[in-house]
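Next comes just one chain, in structure tokens: the form predicted on its own.
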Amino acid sequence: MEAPPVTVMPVTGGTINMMEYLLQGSVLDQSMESLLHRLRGLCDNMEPESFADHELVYLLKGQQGNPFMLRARRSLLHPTAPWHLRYLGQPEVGDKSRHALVRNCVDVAASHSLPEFLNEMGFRMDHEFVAKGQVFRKGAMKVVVSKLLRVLATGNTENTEPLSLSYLVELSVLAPAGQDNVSEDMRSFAEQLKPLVHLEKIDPKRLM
């Protein structure tokens, strides 16, 4: 459910409205090197991209219904890079013929005044975290392996601690609506990562 690293997001000035196909899993810290070795063998012949990002999750609470959520993310490795504002729609999990979770995804590059803008719009920060890891590619597929860190003092990304003893692994594809054949390619790739990591179609509502 986390946003992809800022370093691998589009940095155009326009809005990109696509469907995100997603599989998720986790791997224990002690199995991390084995997974990275497997990914280097399976993915495209290029060095994985390292990233360290700070993400802030904002909510706009209405009088009824669930609050509206937006995610703002910035790169800690490239401080001058644009921020990214991301909206994720409700996942479509009911279609059992799809091997991946599918949700609408809107991503737009923004200036460094994004947090102030969201506050002025009435949004309030709900929580924040730091994600550090690597990004691998296999054609249109992207594999993000990241360690999620809790921010102990608001806004201080130097003062963090790991959220768990594992790494989050996400396999995703951005594609126009109706390209459900990509989920079959994702399932085939995920099979090659077993038993190191089991990537699944996870319903966020079930976790909540």
Second form
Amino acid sequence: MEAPPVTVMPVTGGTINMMEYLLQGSVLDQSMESLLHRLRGLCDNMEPESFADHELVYLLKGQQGNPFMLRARRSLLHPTAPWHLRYLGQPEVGDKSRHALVRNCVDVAASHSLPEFLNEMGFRMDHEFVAKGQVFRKGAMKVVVSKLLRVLATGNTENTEPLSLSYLVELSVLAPAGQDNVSEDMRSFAEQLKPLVHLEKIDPKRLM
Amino acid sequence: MMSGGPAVRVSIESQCERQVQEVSLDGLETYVPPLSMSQNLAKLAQRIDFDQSSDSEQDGPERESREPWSKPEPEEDEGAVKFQPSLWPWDSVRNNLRGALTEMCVLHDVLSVLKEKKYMALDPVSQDPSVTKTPQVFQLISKKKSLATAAQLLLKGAEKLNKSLAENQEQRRQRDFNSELLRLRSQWKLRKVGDKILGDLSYRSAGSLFPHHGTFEVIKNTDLDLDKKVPDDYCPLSVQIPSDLEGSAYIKVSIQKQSPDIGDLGTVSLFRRQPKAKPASQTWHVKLEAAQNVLLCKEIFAQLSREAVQIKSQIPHIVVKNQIISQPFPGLQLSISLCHSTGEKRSQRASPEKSKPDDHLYVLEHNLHQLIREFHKQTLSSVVMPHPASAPFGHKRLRLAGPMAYDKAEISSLQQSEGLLEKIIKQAKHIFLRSRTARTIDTLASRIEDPQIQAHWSNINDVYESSVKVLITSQGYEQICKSIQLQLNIGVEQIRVVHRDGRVITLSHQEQELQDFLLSQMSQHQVHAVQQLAKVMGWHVLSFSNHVGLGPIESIGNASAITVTSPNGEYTISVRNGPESGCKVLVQFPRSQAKELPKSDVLQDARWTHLRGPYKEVHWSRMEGRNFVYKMELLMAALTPCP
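For the form predicted in complex with the partner chain instead of the form predicted on its own, what are the coordinates?
What follows is the entire complex, opening with the chain shown before.
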């Protein structure tokens, strides 16, 4: 009996290459209320959506230098919702004048057996944290205001302590590659939040 | 009296020897200069009345002189004195002193008595108000002055307030730019870009995905001539809306008979409503609302035309210029058009075909607006928000498609299956079907009088379903003959009829089917009525058939027949009623009453003559009675002999 045909080449195509445009900033705890009011007024008219997520960062250390990183995230408020697996590529170095950080992004929804699966694949969990806050949207733009909490005991999300006295503000858009008006829109939106919070592109490489 | 106590020194001082002539302004007193010796002597001499010296007239002066004599007489026993006692200078002094002494002694006594507190007590004396009598005038004047100052202050304050109030009113009338801007900001979204104030009148923040920017600009109106009077509708703030949103628009949905030629299409629909006069001077809120309405109409039409082109349907929809034409039913045409008039001079003349004013289905236009708003709300519902927060936006059930390994059928069942156009076509079909059903029932009701047809429409309807209860009754016999009751459920393309006896029949949208059905039901009703009437009258039903197989074939439905016999069995009425052939009533008489029967020898007994014999047809049209059942009742009554 013949072995079933196995494709040697990796399967490419079929999905659009999505890029994530990102701007980040932070705001102190005491200014959070005014920022929330501002966002409530600027963004689409919905009830504010709160979230509480538990994110695990997995690394696959190969023989080469750079480990491969994947982020697995689940919602603590909606335990039945699927896990979200995300790969973020290197930020595109192209245009210096581009206002937002652009990087390749792959989003996959996964079932609840994701952590075991990643462990079997050889990934090891590097660190985990809990993020709590609110999500706003304006058209295609998503504004996430989150408080990052450190997990004290591995796997135990009840015992957490805040990492800092401020909130992380992220403005992101998921769009196909090559759309520059997206970063323009993001910049004009960030202008409107200007005195409260400064959103700018922060290169993650420089933080390492 | 003068017994105890130490001696009191009394100092005597003569009065001021010299009189004060005047007091100068600085207080210096000017005394009258004292009299000199000669002047004094002269004065004294003047006092001597030389007429007194004679004895004859001594009454007056003597009396006068005797009086002071009597006083010092007990005191002074001496003879004549040099001076007359009244002229003794210290006399008055002495008298005064004595009086003072007396007073003091009395006072001393009173006080000593008072000290005992047994016989006398001290009481305060009320103040004499006449003490202040003298300064009252001054008080009045001073009060008047102080009141005047107070009044002055109050008047000044009131004047200031009046002035500021007048200023305020003047300002409000002139409608300051900033206050107008505040009002504008309370209703519309504004933002400042550079030195321009821009606003957003699109529905994007409400969930729309229409790519129009919808930006308007706020301008300050500075062309006011301050010398001339401010016009009443002057506003310091005006808005500039995008040029393609000017004027006003609406979506016209209408159902017409199908136009025979496609070349007739493409004429721009006539904008029936009058555009408002002077659009330039409209206030900003009217302008903005009109522009927003235009934008929404454009979005609705864009969505509809996109769906008309993309969605495959049996009969393709035609999109021509500003019209979308589709065929809900054969021979019928549904046209949805965007009528946009810019409010300028009407360059297009009225097209030759005048659209009837009630052609426009306002309900559907309203429903289109509602549907697009529903669509907006769905993009904003919290179902779309990602949990976990890093996930992309999308329906939460679709996010399960990957992990749960949905196949294409399941995914397509999750996604929105019906678009705006399909929904509105279905609604239009239903509306049309409903109105046609109503028309059918009404024409039948007005045409046919004998069994009456009543329609009770239900108040609560759905966009896709309505219901009506149809009753077929005879006038005057509603309680007896109520066997035909139909419940019609009018759907999108079909009518479902539920009969009282439980039968469910589905009719298509054809008007003729419903009419035929109702006619057949009416004919059945007559026969049912005879059955019910027989029960009431005591007649017996011999046979009854809803669908007889005998006699001429009806083109609509079937004929029904019934045979009833009288209580004593002598007479029989046979009725055959068909929708087309009408009713035929035959009466069977006993043999004894039939005249044309030949006498036969076979039957010898008399009792055989009581059997029923031949039938005779009744001239039903000449029968008395206003409807079939009444006639039948009369017939039955006539054939029932009185006991």
